[in-house]
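Let's start with one chain on its own, the form predicted on its own, as structure tokens.
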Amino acid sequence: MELELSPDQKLLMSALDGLLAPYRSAPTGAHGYFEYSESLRQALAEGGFFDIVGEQGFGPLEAAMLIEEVASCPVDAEVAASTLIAPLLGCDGAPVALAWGLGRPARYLDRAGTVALFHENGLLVGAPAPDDWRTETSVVAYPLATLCRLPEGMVRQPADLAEAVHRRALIGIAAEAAGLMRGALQQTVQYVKDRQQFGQPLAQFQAIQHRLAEDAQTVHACRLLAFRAAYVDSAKEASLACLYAQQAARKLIYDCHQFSGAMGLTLEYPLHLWTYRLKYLQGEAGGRGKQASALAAHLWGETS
């Protein structure tokens, strides 16, 4: 099954496919563990397509559609929190970092006009001043940084707008994984096609034909099930698909990384632009396992 786009959802990826011509192509030589493009999301910003959401016959469907096609791509860039919680806060302009407790890792906090802090099971909003994080080195493919002390002027936030600011990130998890799952595949299946082993190439072999197969079909359903927590703007829908991705990435991970072979572990191959962005994401909104409670308390109510 396929989405059927609508006339404005073509013409808006179409415009979007022009505008991320330029970051398709993987860097070349060895270079870092992630590669943020500030000017992919200064286009994005200046095409408007952070306002998304409050653009008449759109909505957060077409966020996560622009959020999964952004992540498709070798380089990173601030997206889903911009487009599906900046409305919601009132904001825009600056990235916005989410933080999910103090003391934790927290991605483009050291760049962001706003956070969003789950802390004390409420939502605390404000602007982080540079002595209220310190930068983290990590290998991730993120630029990460950690939340040492909750800055001054932060507000708590109504419960109403916290769950819906909660239910936002997990349907931009999911987005945005699938999009790195797309992204890792096709690079893959590239260098299958293109690497010679007993004197044909990888992709002739049957076995990985088979899996790389079963990767694809999961590609689909993690797009899918991203997109209709969009449409539908549900918790439940949003801890269905958050899981989902998050219970799928492993494997993608691991046969992405192993039809790669040793190049697949060099800076001088990108697939890790992909996988190592992919690992995180596994353990962001506290992981599968608090998403697989979040799902059986909405499926069958609360539970011990």
Given for the second form:
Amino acid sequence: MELELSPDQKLLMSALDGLLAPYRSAPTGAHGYFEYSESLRQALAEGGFFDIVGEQGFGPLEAAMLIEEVASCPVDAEVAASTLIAPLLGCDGAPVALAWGLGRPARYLDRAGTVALFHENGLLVGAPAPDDWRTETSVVAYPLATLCRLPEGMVRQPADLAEAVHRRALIGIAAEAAGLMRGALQQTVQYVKDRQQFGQPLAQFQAIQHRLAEDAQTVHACRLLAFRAAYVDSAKEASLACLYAQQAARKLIYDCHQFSGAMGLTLEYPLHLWTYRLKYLQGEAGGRGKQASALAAHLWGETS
Amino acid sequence: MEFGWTDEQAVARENVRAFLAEHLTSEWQEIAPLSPGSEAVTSFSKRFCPKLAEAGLLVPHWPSAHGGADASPWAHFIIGEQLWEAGEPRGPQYYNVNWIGPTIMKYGTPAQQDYHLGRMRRGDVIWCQGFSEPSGGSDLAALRTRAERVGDRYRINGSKIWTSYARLAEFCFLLARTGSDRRTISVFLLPMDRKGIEVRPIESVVGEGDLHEVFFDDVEALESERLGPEGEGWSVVRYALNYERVGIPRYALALKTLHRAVAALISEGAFDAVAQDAAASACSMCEAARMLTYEVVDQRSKGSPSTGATSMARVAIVQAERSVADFVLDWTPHLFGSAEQPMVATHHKRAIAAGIAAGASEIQLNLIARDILGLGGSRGA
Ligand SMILES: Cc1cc2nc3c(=O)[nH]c(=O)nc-3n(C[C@H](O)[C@H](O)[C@H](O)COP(=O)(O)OP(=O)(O)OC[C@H]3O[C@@H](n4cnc5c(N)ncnc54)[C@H](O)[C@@H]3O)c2cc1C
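Mind giving me the form predicted in complex with its partner chain, seeing as the form predicted on its own was just shown?
The complete assembly is shown below, putting the previous chain first.
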């Protein structure tokens, strides 16, 4: 057990920090519901960050750190599946979309080179063609598209690989959610320090301090649980981390929006670039209920 | 960063388990549901702790200069998890190893260290903590008990409240005012058999031996009984509280209680989907508390942990305790009266104190807001 970064991890994170510098602040001017950054993805690819799991001395933990850090920025790029799942499937290059059922919206499907579909017949993997999906306009801050039919040539994966992909998907959600929460919280903390009402910064009101303090604690726990799940790379820990993150997201989203007032509801203000992704992640992979029942099964067996 | 246990740590945990299997016999199982401060557990602790000491499991995390084995704080927590989960057979002596000993190590004179640490590592001395007063609860600096200097001695007058373990304690880690300024406070290592001390138990829902009033009527203290410089007790208190707040691995008993409740539900065929959901959620709260606690332990292994990290762990611990206590209330209320599962009611009694003892949750939130988020201070941070 060692909760400080190792020298190699520090180097990795400082390289990442440099790469992320231009993406730390929200794009100026009005932005859309989402800000997908192809250039960020490219920069990560060129920096070799998507290959991190296979690198000597690194593994899923470092991938989770990367995912969490990128997610704390107010721009979106498909990172989680490309780092954690692509190496399992042997695909690289274009984004990987995870579809949680036919006929359901999936993130990044409109730009994916590979789709991994969790299907009643198991995990099917293949390359989606443009006719296989339709774009969705949605209220969340991810590019979404629905897989309308099974792409041709989808290959059913062996059960152990399907289990690994599922587990890594949950780890990815937990790490991404942790980063999104951290970003949203940081933004909100700054806002309540700057915004004055009743002749003082909002930050001086204890009602606000306490809720943000609770959030700081849960966000930090999310991060540690996500990292632990990545390190042990087990289905049980993955369910636990994902459950905790999806559970924590509810209050965090509410608090951040409450304390940002009406400003937090504008597209000019960047809060939604974190919170409206988190909202989507809340229900991803079946949502907290699904993770809870999976965790219960891991802990206490299939009892129902 | 990595989340594995070293071989040495895994072996250490196995050693503790084996030791407990051998030494926590039926005698212990009968009294385990009682409070750490109860007469039965206190006297058990005086037989049990010397055995722990002999096996090198009482203070391995203390420096060898103070009779420890220079083990890391991880060793201390591995032992603590196993013992707290078993009901805490060290009784009130967990105080000694968790925070009183380390505080005396930092601030004590060689003579104080020699005597008190010696007693603690033998495992037969009970201490209590005289901080809170009717006027000084969360606002500890508002305490009124005074230690007046008279020649080379002090004369102490005042009263303490909520003092756990006081009736059976041999010593009190006592705070008293030694000046007019709000924070001019000194710490005394006071023998409880001094003339003028009166202890009255307070009946409570938390258990026997946990709460008392202690009255001081012209009690004499020697200069050699003062810990640290006169008037500078506030920094001693801060140091002590950082250790105390993250000392008991409360999530360990909470998790064990959750497993007990679930086992009962399974045997009754009542562990349905809704119960599974609630149980998994409670488990995730305990694991969150564990990880935030581990962060404090990790920081401790490298020096002093930050106040913010300590408070985050404490808040998470309180939430974990509550989520398990609520699970049991919601799903297995019948276990409260069960002779077969006495520890379930015990957990409930202990859990309620977590959000108040060692500083209320709201005070921890003030500290997080100030130290981690930089949101200015509330009074009480
Ligand atoms: C089981 C148990 C054992 C204990 N053992 C000991 C012991 O051995 N020795 C000892 O010295 N003390 C002991 N205590 C006392 C404990 O430290 C105090 O109870 C605690 O510090 C709170 O003080 P109080 O009870 O006076 O509450 P108060 O200070 O009166 O506060 C009541 C409540 O008000 C809220 N509050 C207070 N201040 C603020 C603020 N600034 N901002 C927001 N909310 C606030 C909190 O919710 C708090 O719980 C024990 C307590 C318990 C429950």
